[in-house]
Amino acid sequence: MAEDAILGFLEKNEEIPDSGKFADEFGIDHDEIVNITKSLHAYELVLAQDIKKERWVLTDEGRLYATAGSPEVQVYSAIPPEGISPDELQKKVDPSVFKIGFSQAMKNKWVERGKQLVSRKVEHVDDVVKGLLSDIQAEKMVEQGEIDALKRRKLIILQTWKGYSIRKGPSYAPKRKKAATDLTREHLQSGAWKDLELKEYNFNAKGLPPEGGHLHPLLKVRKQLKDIFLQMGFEEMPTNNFAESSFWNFDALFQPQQHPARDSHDTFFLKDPSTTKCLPEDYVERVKCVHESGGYESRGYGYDWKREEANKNLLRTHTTAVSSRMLYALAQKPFAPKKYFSIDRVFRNEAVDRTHLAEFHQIEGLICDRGLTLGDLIGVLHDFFSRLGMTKLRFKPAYNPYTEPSMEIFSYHEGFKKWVEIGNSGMFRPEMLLPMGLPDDVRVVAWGLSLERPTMILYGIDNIRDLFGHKVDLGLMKKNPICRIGLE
């Protein structure tokens, strides 16, 4: 609307002398006229000359006095002919007005204060201040001395108005022709390309700066945990096999085939390929025997172990499946002590809520050496978690099918003011290790925890779906700096 008004007016007239008056005449907001004029000037459709006007305008206080009268007149008018006590006068006049008005009225010698009464000294006063403020509102001429006085009282301020005088430019046309940025198939087919005006390329313009990548909070914490393991002399296990067989995920860990965790309600089983075709047969046979009838001073579970159950493929439910493979491979060579760790995804068929997802990350560490004891496990746990800033640890007995003894790990959280479970640990059972072929005096201590829980605590996130999954706010990666490990 503003563009049509400007170009249409210039078609019949040489100039728009004042954009402000033009806006008032056509009923268009002046800011819109200014914006359109800048655009037309850039394309040389018009030539715009700056106009700068300065005028005095009333402040909020000034507008109040222009309506209600100056403070000195308000105070004067509140004094009856017989006089009034100072306390009563203050009650009749607004407190915000009284102090200024009384002082000014005394300065003007309009009133006098006796021992008990305030009384008028003159019979009549003119509200010069109110008149001056009204003149300024009406944009009438006011002498400089009066302007200075009102300015000192902060009743007026100088306002700068900017506008344009507008004339036709070198490329003037009654209607702006929009330049096309692309030559399209429709232009060629319709013949419109003949009259098409293409926008010129600005080869000097800078493009948007490429935005650097941002690490997810899980990756930041994962990197720091990995560094801690490496500092402690651990070697990372390969964890790139999300799909695993039930044998390595359950059976090799001395977990019975009727265990509830192996049910489809807790595990994602694969349809294709549904079974594995490659297992070490001699080791499978030893695992079968220890499950059915025991061995190595164990009674076993006393049930008919089924090979078809062990062959089923699944999404691994823990990275301990990787540990079982690594320990078996270690047993096939002359024994050498090892420290292993892994940090990767595992999958559980769980109902999704604020603290559970169907997939999460598991952190696992294990040490394999001769003559290890529960004391060694507790010592290494204190070393590991102290590097995370968790120095107050407690341990609670627990049960795991493949560790004995087993312990849950708790740390005191200074922010929550309570003990928080942070992981699980234990010593792998002989029924798991000896069938692999490891020497009798070799022991394995291990512990595990999730990656999500410490990350949520470190970043103050109380819903796991805000941290991990398809609904995560990508801004989370940009606004969160690399965290500082330490829960206390």
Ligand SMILES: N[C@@H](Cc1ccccc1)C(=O)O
Contents of the next structure:
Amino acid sequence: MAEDAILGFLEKNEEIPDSGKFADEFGIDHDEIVNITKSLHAYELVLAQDIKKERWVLTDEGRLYATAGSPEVQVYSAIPPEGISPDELQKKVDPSVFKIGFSQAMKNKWVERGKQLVSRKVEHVDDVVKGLLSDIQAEKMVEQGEIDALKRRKLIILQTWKGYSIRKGPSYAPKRKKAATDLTREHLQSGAWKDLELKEYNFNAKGLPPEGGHLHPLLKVRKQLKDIFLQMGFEEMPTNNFAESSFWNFDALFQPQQHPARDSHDTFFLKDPSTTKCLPEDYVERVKCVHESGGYESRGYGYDWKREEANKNLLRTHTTAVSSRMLYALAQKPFAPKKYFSIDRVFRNEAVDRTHLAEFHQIEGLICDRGLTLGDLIGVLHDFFSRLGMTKLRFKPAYNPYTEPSMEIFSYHEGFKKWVEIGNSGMFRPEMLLPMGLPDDVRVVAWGLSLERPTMILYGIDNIRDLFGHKVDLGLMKKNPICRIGLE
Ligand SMILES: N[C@@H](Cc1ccccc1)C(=O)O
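Based on the form predicted alone presented above, generate the structure block for the form predicted together with the named molecule.
Now the complete complex, all chains and molecules, led by this one.
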């Protein structure tokens, strides 16, 4: 509308001498005229020249008096012909104008103060100030002396007004063709493409920054944990076999064959191949013996151990299966102390809910050395978890078939204001280590935790399913751009 008005006016007239007056005449907001003029000027449809004008405008206070009357007249008018006590008068006048109004009215000698009463000194007053303010509002000429007085009373201020004088430019046309940014399907269908003016490409414009990859929260926390283990001098165990035999997953860990965890309700057994063919026979024999009748100062479980049960293949239910293989391999060589860790996927046949999934990740650490004690385990757990930001730890006696003593690990969560269980730990039993062939003064302290639990705590996620598949919130991932932290 402003554009049509300007270009249309210049079709018949030489010049718009003052954009301000033009805006008033056509009833268009001056800011709009200014914006359109700038754009028309940039495309040389018009030539615009700056004009600056200074003019007096009313302050907020000035605008108030221009309608309600000056404070001195407000005070004068509040005084009845018979006079009034100062207290009464004060009650009748707006408190924001009373003081200035009263002193101004005294100065003008319109009112006088007797012993008890304030009374009018003149019969009639003109509101000169109000009149002057209205004149300034209407941009009428006002004498310099009056201007100075109003300025001193902060009722008016000088404002610089900026506008343009506008003439036709070299590319003037009564109507501007809008340059299209895209060639659309509509342009093609309607035939408008034929005389379409396309906006030129701006090769200097900054493009959208390209998005690099981002680490999934689980990968990010896995990386942090891996770094912690490496800083503490741990070696990573090979964890690539999700499929494992019951032997390494349970039997080698002195987990009896009737244990409920070995039920198909808790464990996924493989159909094909359903059994393993390759186990170290003499070690299997020692494991069978320790389950059935003990040895190494143990009484064993006293049941009939079945090879078929140990042969059954399954999806590993914990990464302690990896640890049992590693410790057995270690026992086959002259003894050297070791610190091992693993972080990988495990599987449990569990009902899925907001805190359980049928597959998740386990973090496992173990230290194998002569003469280790429970104190060593507690010490290393404090070191490990404090590197994750968990400094307040508590331990609770627990039971695992393969550790004695065993401890659940709790950490105080400042946000939840409570102790939350974060892992499980213990010292591997002699019934597990001695059949492997480890020297009898070698002790192994170990602990395990899920990767999902600390990730959920760190990212404030309360449903484990939000960490998997299409449910992962991209906003969450965008917190971890790969370029900054590096892919492992
Ligand atoms: N394997 C145990 C964790 C653990 C590892 C090592 C020692 C003690 C406990 C679990 O699945 O919960």
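Computed from a predicted model, the values in this text were never measured in an experiment. Think of the rigid core as the biggest set of C-alphas that the two forms share within 1.5 Å after superposition. Numbering follows the first chain given and starts at 1.
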- Does P280 move its CA by 2 angstroms or more between these two forms when the core is aligned? no
- Once everything's superposed on the core, is Y65 shifted 2 Å or more at the Cα between these two forms? yes
- Message: Once the core is aligned, does E408 move its Cα by at least 2 Å between these two forms?
- Response: no
